[in-house]
Amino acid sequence: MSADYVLEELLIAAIAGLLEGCGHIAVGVSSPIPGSAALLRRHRDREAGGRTRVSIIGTTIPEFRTDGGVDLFDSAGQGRVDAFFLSGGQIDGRANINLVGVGDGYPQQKVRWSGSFGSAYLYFMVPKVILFRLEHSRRTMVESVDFISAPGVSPPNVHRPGGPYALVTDLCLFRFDRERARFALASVHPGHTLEEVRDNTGFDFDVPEAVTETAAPDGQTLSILRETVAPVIADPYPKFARRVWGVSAAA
């Protein structure tokens, strides 16, 4: 274990152990850490003779280049796509996430975001969706959600392939049980307690017996992370690999 890290790559490291298994690792716009994450997972399974793919919206790399929305979603509906990432304004306790805005009286609410685009529908076809939101507070994480732009569940009735497997915050790691419509708690980050996560999260959730802390990334991880991953992220997110590891673009 390495105390010699920041809090980007604990996170990354944390996603890329929950992508495990995963053929097809899609991502969107705004995800630096998702996207760092996906490539990780992706290093360490070619490593041991695998053959993930990682999709990346945005980056010139043609390994990794989709052409937007358009194919990300066609692939989707196909089935050939395993994990992706989506976040929230708002995020409540049966995994329902507000891309929209709040208050009541929609269309007319007080505050206004970027629009849902296609997140109920890779909510509802990608089998491993991991919500991420760097902000854990009561304004984020909330009882219920002002506006649904995508359910986190759906009656027994309606065919729904994929749907939420956790949920990862600046705070901790939640995982989500589909069955039961509900978070439960699955490690919390080093520096943080169960009773700051109480505090700051407006939903309730299951807590086990024993509150594990998230694994810290070791040196082999944090290697491979600045030697390997950087350079490509520099890609199609330059500020974030300037910031967290102070690498530019793979020429």
The other form holds:
Amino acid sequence: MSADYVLEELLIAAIAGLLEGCGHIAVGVSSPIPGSAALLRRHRDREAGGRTRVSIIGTTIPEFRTDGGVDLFDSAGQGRVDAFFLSGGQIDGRANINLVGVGDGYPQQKVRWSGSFGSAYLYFMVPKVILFRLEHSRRTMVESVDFISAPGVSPPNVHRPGGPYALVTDLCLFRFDRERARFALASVHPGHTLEEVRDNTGFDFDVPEAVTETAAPDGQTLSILRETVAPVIADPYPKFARRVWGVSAAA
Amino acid sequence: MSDVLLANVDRLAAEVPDGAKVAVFKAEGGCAAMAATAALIRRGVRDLHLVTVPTSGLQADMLIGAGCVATVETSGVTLSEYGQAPCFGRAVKAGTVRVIDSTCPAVYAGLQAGEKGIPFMPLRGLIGSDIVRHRDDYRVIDNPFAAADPIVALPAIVPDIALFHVPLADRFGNVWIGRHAELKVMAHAARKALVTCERLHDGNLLQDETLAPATISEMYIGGVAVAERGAWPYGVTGLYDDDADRFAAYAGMAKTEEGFVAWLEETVYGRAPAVAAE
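Same protein, different form: I have the form predicted on its own, so give me the form predicted in complex with its partner chain.
So here's everything in the complex, that chain up top.
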């Protein structure tokens, strides 16, 4: 057996590491891996006496509920949300994200996606936004997005306490440098190579002299995930919990 | 309170004129008025300006597919885990529906301006997004209280009608919304709210200390109809679950126009009384 963990567990552990120091982590819809990472972070922080709070949009678990969507955005505007996750049909080298569509001629593009959701606001207001996209290819990681749902960086006069912090894919982990508006490779997942990342990335990025491998989750992390996180994340994401851990929602 | 209190859903749908600006609520939690949506399609409503608060799923997709919508103002139309919204995607690409892209807090902020009766609301973020570039109704203004601080001004959103589904209403026209506080913003901003409910509450919701805080006063309500399982195929929190099989069926069928028409026949027109053969 080459590994006793699955890709999802590797990504969850890596994201939980990025979330260190975040008092309130919010998670949007359709985000089971970021949601699990937030719960892992909360578990570790609570073990250490911390009070990390997690809000997962769309779940029926009472402790996660805010006073609706207005409250989520208003509290983010006040600085009460420390971390959030966004994705994109396209993500470019300046961390611009596109949730609208592919091709010229907006609004009649050749591919139309759902729309920008809260990205055009939360990307500005939440200090640590982690971009997450499981398909790492030249189709998704592009030189320049076809529609900017939310820009990666802003001119200095624009009020922007928040922005992109990292980009996590199925191949690797990038960190984003806001000053330089540029991604830097932070680690490559086990079983993958720098060449593979380069071949599948449509934008230019910085590479450190020694490329490190994304740390595999240790035994203790895996047991927290399988015993504690899995039954909780099964409430908003039953299919995910069943597929990855064979677990149903806690009674 | 209008005289359509306690009407059936078809009578309620008749209150929505062609060309109306109609606000509909996101899929989450079972507040999407799906039985009323089927009634709107049966009535053949046309040229709606749909405002999704702040997003929509099956509801907007069906109304668009059925040709009821001229304009959709939205932060997202999606079937979530069942995939992209097929009719929405087709109509935007074909140019048969005008799409006005927004972002969730901008929809709420516009409605908040609407409920306050003020012309606009400022909102952080947005600057540099192509949403702003394509919206000639947004303005980037200078913060009047600080130097060199650009901020986006959004026009008030005042829907003609707010349409949504709730668990409970009373005979006075008050409606109980549970934890979905955003429905208050939407109902307050609209000229009137048309509401379907799972069942009727005995007594006055506003006289019950525990229910009153999550109740919208009849002052804002233009009509109420009882529609049991009125969010189906969406579930209502605590009452019934999403009908996963129907969502999967829709995602498959609506991939083609023919399939979508078959869906309407089954789901929308199938509910209407059968016409006797002569």
